[in-house]
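The chain below stands alone, shown as structure tokens; this is the form predicted on its own.
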Amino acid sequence: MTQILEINGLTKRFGEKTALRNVSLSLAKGKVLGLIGENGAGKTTIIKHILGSYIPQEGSVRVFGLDPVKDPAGVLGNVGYLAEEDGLPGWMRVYELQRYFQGFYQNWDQAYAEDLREKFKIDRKAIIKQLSKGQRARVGLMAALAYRPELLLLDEPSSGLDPIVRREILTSIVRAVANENRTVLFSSHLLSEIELVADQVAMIREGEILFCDTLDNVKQSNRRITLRFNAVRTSAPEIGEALNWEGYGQEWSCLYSGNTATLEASVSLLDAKVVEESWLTLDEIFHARSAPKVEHA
């Protein structure tokens, strides 16, 4: 199987709030999806319904070709976790931890485990609630990857850690998973560790997908350009794909993401020409998409 998950035109409301709105997904093995949004954007509620948590009240979720509400111990038995909220059993000692998935995971490697607790430096006898948030969330981590799941999910692991444990987390398990062609979904805010790991990116703003592409494709599919008019202008151009422009008289700037052919055309019907033009970071594109389109005249 290629694709590992599939989500199709997923709607959940809560009362009168739609959490998420026609969301369609798709994530290839051995690829890592980085999904952003801002807090209360849905991210969790749709890492929600790919562990089963919701039934969906629209659409569909597949993972691993498998409906999560209706076989849960076909795809749970494959899925690792870890949420900023580890969740885990304070009273229990790091090895009794370990003794404890061990019974309910058939495929829990405990070398692995036990290598992962050494390269994370955790004392084994260690009490979990007696251990710092950065050391909770590397004996998360170390339980959610012991058992090598086929898909790691990953909700805002790392907010509020230090560089050192967010770095662990990211570059050395992360990409180590999707190296043994295992699959990642990595939901975050922290757009430029995102952008370290990340092949694929989706974007969420209140409930809705904005964009789900390549990185590259993102990157270059998004630019910030400057354009020149021969005449004074009070207002902002209109162009098509153009979010957030400012500027004052024959100079204007703002975030364009169409083609360049398009864009070409439309500069030459304006009667202007482009004078600057360069690439944005993930964290530059998610604020210019996330903010409400603003005209500084």
Second form
Amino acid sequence: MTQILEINGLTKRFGEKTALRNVSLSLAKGKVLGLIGENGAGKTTIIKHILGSYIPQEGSVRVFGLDPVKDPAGVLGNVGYLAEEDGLPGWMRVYELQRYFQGFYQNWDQAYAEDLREKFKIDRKAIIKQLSKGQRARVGLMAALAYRPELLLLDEPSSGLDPIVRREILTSIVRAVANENRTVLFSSHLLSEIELVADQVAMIREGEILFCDTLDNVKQSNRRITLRFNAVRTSAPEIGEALNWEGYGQEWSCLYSGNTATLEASVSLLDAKVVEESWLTLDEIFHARSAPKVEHA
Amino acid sequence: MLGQRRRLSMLSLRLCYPFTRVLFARTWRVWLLLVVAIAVGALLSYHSPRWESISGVVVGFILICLLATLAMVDPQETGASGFPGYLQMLPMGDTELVLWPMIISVGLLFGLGIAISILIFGSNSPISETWWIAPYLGSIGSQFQAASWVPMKRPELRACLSIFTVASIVGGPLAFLFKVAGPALVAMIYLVLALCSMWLCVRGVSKVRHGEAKTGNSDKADYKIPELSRFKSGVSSQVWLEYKRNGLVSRVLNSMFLTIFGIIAAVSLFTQAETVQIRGVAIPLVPLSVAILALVVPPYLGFGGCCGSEKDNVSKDRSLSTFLAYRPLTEAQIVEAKLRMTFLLAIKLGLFNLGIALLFLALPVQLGDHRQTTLSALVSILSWRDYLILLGMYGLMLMSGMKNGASAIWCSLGRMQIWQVMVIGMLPMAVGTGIGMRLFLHPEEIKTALSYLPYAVWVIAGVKLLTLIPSIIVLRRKELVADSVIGKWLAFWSLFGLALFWAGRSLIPDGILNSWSLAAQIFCLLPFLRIALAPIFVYRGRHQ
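So that was the form predicted on its own. Now I'd like the form predicted together with the partner chain, please.
Then the entire complex follows, led off by the chain already shown.
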């Protein structure tokens, strides 16, 4: 399968702070990757590396097999990008923006651009800075989509869009793009959206990728288990692949991401039994993985 | 009741503190520079009156920077007004919110004016003749603030207000110098203008604060979308953007200069014309100078299009707009777009100003007991060879403007310091203007000044050559420009340099300038180095 994006061992430091630590990611053609993480986790830093804004200090980034720093025109000509904060020139009118973009992208499809504009209910004559934040985000989305880029990068697009656009338009567009065998990288904290559209999910925390797998695998490998111990415990037990312990006395629960055989072995050693086991939503996995490790006495 | 009101106004003064902090943070470097310049100027003026004009020009230049910085508090904040949106939320009335910072600014500028009138001009003139500088400066400050803070439906209206401010900057001193008005009248006019500006600002900010300012959206129904063709390439798209956005500043500045020149030309109509003898014919000096200045300005204004300085919402710490950085253009194409824009703007403004210059030259002025146009006098003395030389000189000015454009691209590095370096880097231009004025007034010193010129030229040529070689190495190593392009570029400028050398050799006698000095001067003139550095700076601004 053709790899559109390959990031290997990427590390970036800003002064004392390490923003990305040995990040490796790959994305195949036609897939939708959801990048999740808290604010400041490093999602935008990864996207900026893909766009060539940052030079990797260690590791490498390849987009369509090209280095985005050495060949910005080759990479950016096939990348559609919607930024978290709108960076569109506010003084332009919408039709001027369309004309400006046409010069850059041979694939610009004016009919498609107009379809999107009408769908988003944006006036062609409107001056961009006089539009609301949500409307500007829609203009940005239209500009990022209308040349049918091979790779669509959406950096927290939901922060500017209202719930209706988020739910009905954005998700349908992302799916439509993927159905045309084009690729999408979508960063968000709104995990319900990622759950709706993503084929693959990568979670980043403090600059490190915690996991990157298909949505089904992520869900199946992360479950909440509740253990009942024969004796009262004053601290959380130690089981490999288990985290985010909660509980007191004889009942303790945790997020477990290992296999069943290892779990059964560990449980019998601790003189306990599994009394409840449930699959988690992506949101619950995210919260459990993001939360600092707290031990309850 | 009175005590309560007094407490309230003290509170509003304290609440105004954030605003004065913003003003101070933005302007303290210029204030510092100004204090140093005034101190040096004062020392030099007292030492020898010949420095008065140079000090005056330098201090004037820094003052303009200060006034501009003082007014542009945050033009992007609200769109319609430069008055920062977050300050509009302070719990105080509109009048107090706007008037306090204006009064503080005017007061500071008033004090500055007194310092300048005593320390720089006071050494040679009685204070009774120069005290008007204080109200003049205070008023100009408030006019700049009005031009920035009053909400305008269309940018053209703001440009008109800015042009009026510039007319006001030159009008007073000219009226005083040409003895149209005395210091008391000049001061009175500026005080009235200051009060008008304050009233405008209070009303304008109040409208913005309460959402009553009209915006450009209201005319959307009447707006007709013009039929426009598709751009042929990304570079063409970018040239259009640069022309429309960054070129606007140059167009406004050009209008400001033309306003100044127009005022000077108009004043000259009412006075007996001074003349300069060229080939035995008396040519009126003021219309000729004004026409030359109008033609000289465009090549140097074109560089305004090169700034990659649009404020960027994505990464506020650098000024190569990410909107531009994310376009599929190579670094060399970004530089090409900006330089093409520089050239286009210079040509368009040049043609417009040529029409205006001809108008100035066609104005009949009083020469002795008859009236005559400068144009008819010029036509009688210029041969076709002179026209060719003038055209060649204009070409050189265009090239020089392109050099400025290439160095404006250095701002793509974007840190605020680079801007400051640009502002401070323009100081030599101000010093040069001062020296030029000095030499114009004292032509007997030209020979001494020229004797230093070859040394300066050789030093500059050496530095350029030493910087050019590593620049080309970096361009090749980072593959920013193809080897074939570098080869063509070196060949083009070398041939151009040779052509200039040939033209120079045939026009300038060997006794005035020997061949080595001429070659070094041409090397300094060519935009080899700045254009070579531009893609490197864009690269550094784009990839961090």
